[in-house]
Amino acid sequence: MIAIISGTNRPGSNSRKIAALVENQYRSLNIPVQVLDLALLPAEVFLPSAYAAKPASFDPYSRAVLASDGLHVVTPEYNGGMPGVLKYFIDLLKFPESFEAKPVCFTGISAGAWGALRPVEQLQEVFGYRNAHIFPSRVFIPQIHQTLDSSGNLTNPELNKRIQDQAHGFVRFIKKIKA
């Protein structure tokens, strides 16, 4: 199983249209996916308490973790990082079980014209951190607003080939690894 993690908190967000186009790609494949949407979060996650004492509703997160194949992050750019809320939720999974040579994939979106090249970078130092097996093909998908349609499709078929490319290799790796 491959968890996707949509990066952010925020409703209805570009990241979570993007998550359902990456989860669509996995499903083409026949390879089992669970979305993990920040924004569904409980919240008494984000209490000070949260730190010493995960509560019971954070543990379908962390099990979908623990148990999936490998992880695929969809994040946003926001101010030039990742959203703090998907720093937070990294840290509130077990350490270091939760990353310990498990194969990471990203897509980053942005309104601007690098795609999240940045929060990519920042997470991908996270998750090597963390002794995460990196997937090295990156997708970047920039001027979102532009670029997805009001039905949450792409409208660039370089960028749907470019997640679908993603999605076939990412299985690949995760193959290599397991064997």
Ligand SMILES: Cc1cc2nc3c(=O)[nH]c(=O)nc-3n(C[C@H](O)[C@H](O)[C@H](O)COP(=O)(O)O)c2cc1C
Second form
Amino acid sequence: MIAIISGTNRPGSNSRKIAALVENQYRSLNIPVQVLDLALLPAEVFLPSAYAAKPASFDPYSRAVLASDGLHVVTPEYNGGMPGVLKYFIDLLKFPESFEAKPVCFTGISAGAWGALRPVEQLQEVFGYRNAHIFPSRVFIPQIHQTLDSSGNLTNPELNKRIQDQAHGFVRFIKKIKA
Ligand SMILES: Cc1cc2nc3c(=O)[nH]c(=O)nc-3n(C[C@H](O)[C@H](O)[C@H](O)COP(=O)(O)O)c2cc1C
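Show the same protein again, this time as the form predicted in complex with the named molecule rather than the form predicted on its own.
Let's see the whole complex now, leading with the same chain.
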């Protein structure tokens, strides 16, 4: 199973729309997939006490990450970095086993010209520190407000192709690591 993390909790998030496109790619390859939408995290997860005593409502997220064969993170750019909620989510996951030798893949989106290069590189540092296997082919989707249509599809066929190639490549990468 591949777990897709939709990296913000903003209502109506474009990252969630891109996560849906990524999900379709894995489904078309018959790969089981689970989307972890940070917008659905229960409010109690954000209590300061959650570091020491994880609320039971966080278990499904924690277990999905542990059970996954690979993680695909879709992150937007917020103020030149990853959203705070994404780092918080990472910090709540079980340590150290959540990312140890875990294949991880990144897709970034931004309103500006760089397609979330900065947050993706921040995430590579974090996941590298935690001994994940980082899939080198990243996808950056700039100018997201012009690139996504009202149905949540990408208007640029080249970007669709990159998302498709990335998903296919990540599945091969996971198989090689498991072999
Ligand atoms: C709090 C906030 C900070 C943002 N900072 C940046 C930024 O630094 N660079 C950029 O290109 N776009 C920035 N944007 C625009 C977002 O990348 C863009 O709106 C994208 O759709 C956000 O992802 P989301 O729709 O999943 O929330 C920011 C948006 C928000 C809400």
